[in-house]
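One chain comes next, on its own, written as structure tokens: the form predicted alone.
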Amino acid sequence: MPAEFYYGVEVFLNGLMAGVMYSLVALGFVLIFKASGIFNYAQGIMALFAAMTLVGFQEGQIPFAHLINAVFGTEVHHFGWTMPTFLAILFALGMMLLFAFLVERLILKHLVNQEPIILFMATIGLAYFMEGFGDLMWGSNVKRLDVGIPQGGNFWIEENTAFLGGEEFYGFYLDTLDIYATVIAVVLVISLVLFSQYTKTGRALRAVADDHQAALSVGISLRGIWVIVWAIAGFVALVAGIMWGAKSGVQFSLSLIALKALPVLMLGGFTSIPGAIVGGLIIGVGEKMFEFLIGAPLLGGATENWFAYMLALMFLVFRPQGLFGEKIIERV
């Protein structure tokens, strides 16, 4: 096989890795929409806030240090100690669980049985609040996130595949962080599918999504279910924030990864956990292969910025419910 073929395979594999990263964000959207019918605009901000909180705990940063210094004229920024990564992750997870409880207590309990657009607008307000609150709490500077996962090309894969394409091919370049993210995402998805399908709480989540009133009539606590589903979405946001933050740094542009999750949801369907994964893989592979085969040689490159949205637009025209979404039929 010529070297060009193996370079194409390398692009394909890197597309799969990128697709898994997109799927991690899309999972949070699916979980909340599946259980409550809410499109959570704040999911990207949740991933950013979780990553910022993790870095803050790791570095022993004093929350609201800038505000404290401005009010009292002090110059304090850190406690003087650092926290082990595993313990910092547990504390960050605790913060996301507290966040889920507060969202239900302060927002969702007042919006039971409201129109979906009202719930959607509430999540927009929540997103902007969290963005400002995170800036005030941890600062707006770019932060480096290190959780002990190695980064850069995997030399073992590169050395053991260099023979495939002759002298013009130097082996597959696959980022070690992306490989870890793929394994973690697979474990996470399998766990969520099993939880949704085979546990009493998972069945209660689906019942609440189908009909709030019917779920309440059979004794399912709507408020309890919403706390659970937002807590799970917070955990998914923490995982996504760790992976994306370790890859590109913890900065406010990290919240924009939610925009790339939208085409994933349009392809996979808003109510399907496997659909979020398949949609992410299609988007990841599609944009990389389109850039490799058509974008770079014929269009001058930079097609990854718009390819996903064009593909999603085609799906909206021909199959608006997505590949795995349920087709909605209303009787009139």
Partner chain sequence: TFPNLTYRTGPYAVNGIPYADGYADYMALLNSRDGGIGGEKINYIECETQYNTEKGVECYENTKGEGSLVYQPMSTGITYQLIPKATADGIPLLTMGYGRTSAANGKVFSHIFNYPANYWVGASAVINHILSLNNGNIKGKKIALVYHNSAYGKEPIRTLQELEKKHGFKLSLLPVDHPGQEQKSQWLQIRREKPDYVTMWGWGVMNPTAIQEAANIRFPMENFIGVWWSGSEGDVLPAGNGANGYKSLAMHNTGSDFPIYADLKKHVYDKGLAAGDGTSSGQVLYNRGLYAAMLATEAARLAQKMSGKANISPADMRDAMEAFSINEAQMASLGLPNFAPSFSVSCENHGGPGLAAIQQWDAKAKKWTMISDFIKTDAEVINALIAEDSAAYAAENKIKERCG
Second form
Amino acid sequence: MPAEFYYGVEVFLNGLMAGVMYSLVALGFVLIFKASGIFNYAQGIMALFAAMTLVGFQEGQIPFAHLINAVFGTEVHHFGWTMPTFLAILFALGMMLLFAFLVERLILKHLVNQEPIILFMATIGLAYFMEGFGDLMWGSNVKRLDVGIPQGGNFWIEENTAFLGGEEFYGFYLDTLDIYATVIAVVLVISLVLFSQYTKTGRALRAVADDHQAALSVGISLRGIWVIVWAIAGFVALVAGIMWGAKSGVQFSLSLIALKALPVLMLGGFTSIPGAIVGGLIIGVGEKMFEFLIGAPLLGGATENWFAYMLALMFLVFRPQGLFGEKIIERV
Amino acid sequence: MLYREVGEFKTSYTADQQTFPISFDKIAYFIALAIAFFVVPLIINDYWAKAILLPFLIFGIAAIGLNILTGYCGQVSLGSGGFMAVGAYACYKFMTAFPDLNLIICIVLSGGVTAMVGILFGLPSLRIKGFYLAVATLAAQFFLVWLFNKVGWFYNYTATGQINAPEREFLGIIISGPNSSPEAVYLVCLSFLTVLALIARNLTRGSFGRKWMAIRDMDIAAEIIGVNPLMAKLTAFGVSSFYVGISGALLFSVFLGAVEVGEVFGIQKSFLVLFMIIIGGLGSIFGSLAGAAFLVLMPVVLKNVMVGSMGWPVDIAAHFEFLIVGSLIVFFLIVEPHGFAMLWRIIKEKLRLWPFPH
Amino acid sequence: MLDSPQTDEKLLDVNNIEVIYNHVILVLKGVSLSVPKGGITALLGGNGAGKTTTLKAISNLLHSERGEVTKGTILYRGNPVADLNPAALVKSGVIQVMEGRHCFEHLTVEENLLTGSYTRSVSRGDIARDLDLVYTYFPRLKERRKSQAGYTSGGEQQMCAIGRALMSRPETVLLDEPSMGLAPQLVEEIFGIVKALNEKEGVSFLLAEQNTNVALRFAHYGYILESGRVVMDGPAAELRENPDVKEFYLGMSDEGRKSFRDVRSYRRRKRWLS
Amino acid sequence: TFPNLTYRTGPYAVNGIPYADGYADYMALLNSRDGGIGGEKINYIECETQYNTEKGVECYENTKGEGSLVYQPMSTGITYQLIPKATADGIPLLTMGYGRTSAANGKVFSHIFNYPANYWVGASAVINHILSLNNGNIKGKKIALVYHNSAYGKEPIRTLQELEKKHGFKLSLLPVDHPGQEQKSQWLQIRREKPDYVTMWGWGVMNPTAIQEAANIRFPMENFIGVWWSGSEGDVLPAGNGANGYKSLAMHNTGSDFPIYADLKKHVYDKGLAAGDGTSSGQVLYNRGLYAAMLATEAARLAQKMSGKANISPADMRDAMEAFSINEAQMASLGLPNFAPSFSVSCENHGGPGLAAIQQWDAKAKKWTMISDFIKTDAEVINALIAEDSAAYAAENKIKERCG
Amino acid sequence: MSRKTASLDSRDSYVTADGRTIGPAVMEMQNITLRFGGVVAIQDISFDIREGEIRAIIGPNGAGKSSMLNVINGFYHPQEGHVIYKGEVRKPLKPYEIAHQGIARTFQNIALFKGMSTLDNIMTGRLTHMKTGMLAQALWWGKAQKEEVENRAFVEQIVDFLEIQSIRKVPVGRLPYGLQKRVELGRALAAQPSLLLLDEPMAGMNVEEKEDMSRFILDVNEEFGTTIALIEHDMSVVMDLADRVVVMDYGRKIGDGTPDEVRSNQAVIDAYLGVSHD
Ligand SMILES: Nc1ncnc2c1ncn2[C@@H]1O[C@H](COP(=O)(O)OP(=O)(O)OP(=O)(O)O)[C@@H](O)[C@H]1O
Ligand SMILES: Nc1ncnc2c1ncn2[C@@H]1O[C@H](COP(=O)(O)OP(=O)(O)OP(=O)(O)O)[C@@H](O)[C@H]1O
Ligand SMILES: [Mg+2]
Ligand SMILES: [Mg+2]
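For comparison with the form predicted alone, would you give the structure of this protein in the form predicted in complex with its partner chain?
Every component of the complex follows; first up is the chain already shown.
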């Protein structure tokens, strides 16, 4: 086999890994969509906010320090302690729970039974709010996030595959962080599938997504459902935030990974948890392979962004509800 | 009874179909238009033009365009940024390839080009619906931006891919380039907006508008009563892209003058225009304008208040700006999910009853 | 109904309520009614009289339609329902079957039924038994149990909605036009079920119906609503004999029922209030 | 009046904050220590652009009425916007190390100044550095350019292509789309092609991601050279130890070992006048803010001298910038000895000396250190390109050359 | 097999007792079978609809009545069988093409356009008659305006006819159920169809409203000569209005004939009527 082939395989493998990273973000979208029919534009910002909070707790940052200093002319920045990662994660989770609670209280509660696009708009408002709020609380400078997951090419794999492909090939490159991400994603997906498919709450989630009013009328408490779902989505956002934050620091751009999750979402189907994973894998592999085979050599590169969407679009033309999405009911 | 319609009887269907059936409204609109055309140009300065009025007028056009597609025809699109880019680059190509062609014609032609591109990207809408379609239009957004960034022909092979609007005159007055006066560019944009808003109004009250709305409200039923869904959707995509293209062309040629595609026509623009119509009111021309005004004006006002009047540090002010705009969006949605247009209608209904509660 | 289990205890007491939609549209203009424990109470009236609105006001679903109760009180067992959210209301035993079916289209028929038992914390066995019971009431549902509710016929959806409400083991059921779209045989059956539940299990019903004929046959007491006001009320038997009711709601005149073909010349509706 | 178009929020806030802090602190220092410039108090205005073109225009229009002397938009996109406008309004623009490179040709761009360095100088400096590492012969070497897929990132391409012809190396181009968090493809390609050197024109989150990926594939960091916008603390810190040895261009010295910091502490920080929270002080971009402010205020000082008025106009400012020169003695007296090269500007040359240095990151010490002097760049190649590009601009906009 | 198969008398016309002319068959369904996965909604059903008659389709819930209407107007395509319309075997057309052939309908679960006013909803029914191009409409030129006014005048007639003047400008979403049904009828009438399909037009109405509705249906049938196919569960309405009745059960046809014939058909009584009515 020529080295080119193995490089192709390497790109393929890395595509899978990148796909998993997208899936982590897409999962959050799916959860909320499934449970309330809301397309949550704020998911990206939630990931950023969760990561910021985590770092903030870890490093003992004083929240709103900048504002406090500006108002009172003080110079406070840090509490002066650093928190163990585990504890910080717990606190960050608590924060996301509180967040879910407030979202329900202040926004969703008032928008029961509205059309999806209006709920979508509300999440946009939420995203704006969080963007300002997060920066105000933790500052908009770049932060290093370290929860102890190793990063960088995995030596073991690299060395043990170097014999393939002769001189020109030096073993498969796989990022250790991505391998961790894969494991975490698989665990997450399995548990979420179990939750939504086999519990009473899971069924209630799907009922709420279909018809708010009817759900209310049979006694499903929208409030409870929403708090649960947003809290889980917050947790997923935290996981995504940690993985992506470890890659390139915690800063505003972290929220833009949402854009990479959208094609995954539409390919897998907005309502399917396994879809998020499968969609991620297809998108990851598709865009990386396209860039490798066609994009970089023939089109001058940087094709990944649009190709991901085009790929998803092609799938949709054949399955308008995505690969695993619930069939769109068309009846009169 | 501050606001009255009592005592107005329509004696013909033509009269009943007017744009402003209530004469109070009509007078108010004419006064507003007269002020916009005759008074504002006298007092306008660079800041008002560039910071507030031009963005408002130009995004107003884009918002009307998107509202035709999303508000009237129910096809959510996140490709507006890309379509604006098509308008801008088409305009640039027309301006540089035919230096003698009048800029106004260039702009209209750019709208036409964009309409074509819009129709092309509208084809999947026959099968793909709702949020799936919204995300699918992102494919257009990313692809178009990539294309204009990549293919040298579009930017005449300049070193960095920026495009610059050369100076052009209309009726002897400079309307593009750095030497154009604020009142000239303002009037150009205002005229475009006025004409386009009227056309939009005409289209939406006629049979095309009804076809679109029927598709929006229930596409299957619409098809069964005789609406060809493909035609209805494609015409909506076409008309909408025409508007969006014109606004892109205006944004480039008379407002910014120099444009880099990724920065000016990025995904943020698509979202911005969508926000405008949702906040303003889906399916309402007035709402498009109200939404555009809100999202253009709000940040400027907030900034001026917080930084200018209260002397806050700019970064805190910027964070608060997001915070406040976000809260206001949510607040307005809770007060009236159907946007400013609906809010306005309810206020009118209340005024009609006033001072009696019901 | 001589064997009626109806008692004098007022379960539900609606007191002079006013409902406004969207802050401007006044729909109910002072409606009062009460549902006794163990009774079947019918709410009659033409299109747009406000029956649905009344039921929604009781079950606290108006919020989601941008409507609100601006005057008056609604008490369930003496407690104002305004304090309870719809879920709590279901827990305390009041459930509504909404007009226009409102099934969860993407869920299967069986899953739809199961959501009805959401508020109950009982064993799976109990729920399975209730499910079987609903299937014996509506055998058609059993056949279609695995199909998505969105793809079932109108009548099947109606059965599904009613079955779903029964799954919550309610104490009071607010039924909004249960007969709509059902075959005549089934209408009889449904009212039979209502009657059976009422008699055997003491479930109380508030029943909004257009099918006056059947409704008055099964109900103990009736209210007639027009343009947001109660214009007449009385025991069902009396209402059935009332000449106005006979003419306008039962379609009978002195000569008996007229053929629909013969009501060519237009009859001006008599309004009690207008 | 000195307006400063900052971006403390949005995707590029990371880079915008330290720069804005430095700029603001320098202005605060002059006001608090000297009472302004030549007795005239500085009116310092910040305006937040979020790196967004329309907001930049809004800021420009908002502040230009207040007698703004010079604009430094810190964004190539906004610069392109403002070039024709500022020229028409008669307000000078100083775009140090960014913006439109060919604006160095003062004959065409009367109001635009991009001293002390520009992208093409930068590109050439990178190649010169590589040349010096290879004893002047890089024939057949492979060099990859990883760039932000925008006007900014594309700036060095022409120059590198010219130099490629001249020196016989092989250039490959790897664009990265905004925002640049996902660069697997690019770095796998680098891993396959094994270029000898990688250079980078990045901004925002693209920088730390690239450095992290380079570390991940164990690319030798000392062969990875970024432009001056890819060489600040925020870019290397997230990669931790992996970033050790990474190089970047510099147009001024690094660190806080300058007398001016004592003054800053005394007159600004301790009085609570600091713009930031203190973490940015001494960072590369903070120093760049200081430098930018210094160049602007020194030009203003010169303008006061030339016009004889304390309260100068933008036109005076422009004339002074065209006659501007700065040398080591001046800088030392400002508390910035050995900070940046001396140079002077002329009517023809708005671009300064064309010098750039190399700095390297020491991950243990968490410090940038200068590892070269300010080296001369390939003026021959660059000037030809500048002449060509500015001629095209002049033709397109019907501008007659000046200085003749 | 374009013109054959219909039994001889389906081509003949006759005159009913109350003086209406019932023409030859306009629509013939031949051996229609429709399946959804495992569910057989319609099984080998044939019947015809004659010009000018009121044809009722009845049957228990889930029998396949609505599906039958969906086959007639092209929303479902049967796996087997033919639809013969005006003497020709109909090719598989899109629903909107069939609408242009003059078939209009109302829906069981009201399918009005919720965001539009009553008037606009009825105007959408006229779409098949409105032809001006986009440019003319954009400028509201003479022709566009003229067409609009003419059609509007027609629609106003329907509004008057249905007595819904007072809700002309009200968004239909706010209307009570019964009125929505009436608006839907208006929308279908606006198309001036030659064949009108009504799916449970009287569900959710009280007697008085049913009387009104019956009157509308009869008037349409008599004055415009419109052929009507009607699904309804209220037997008294069906028996009074219909000329002929098809009875379906579990997708099969179990009866077909005049109301009296059907009423006395034992299979029908067992499956549907339960006890014989009135
Ligand atoms: N969401 C709403 N917004 C505005 N008005 C409404 C709304 N819902 C109902 N209405 C109005 O309230 C009045 C009463 O409606 P309601 O649905 O309660 O009548 P109903 O008696 O149930 O009639 P039907 O028998 O047709 O179901 C109607 O005139 C209707 O127009
Ligand atoms: N699109 C579809 N997919 C799957 N099953 C369907 C579909 N449409 C109809 N059915 C099934 O076909 C059968 C007939 O449905 P149809 O709606 O025609 O009944 P109907 O006679 O109109 O009953 P009703 O009186 O209750 O409205 C039902 O069992 C229904 O579930
Ligand atoms: Mg009702
Ligand atoms: Mg049916």
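So that the term is clear: the rigid core is the largest set of C-alpha atoms that superpose within 1.5 Å between two forms. Here the structure is a predicted model, which is why all the values come from computation and not from measurement. Positions refer to the first chain, counted from 1.
Superposition of the core reveals a Cα shift of less than 2 Å for M21 between the two forms. V11 shows a C-alpha shift below 2 Å between the two forms [criterion: core-superposed Cα displacement of 2 Å]. A C-alpha shift of 4.0 Å is found for L316 between the two forms, based on superposition of the rigid core.
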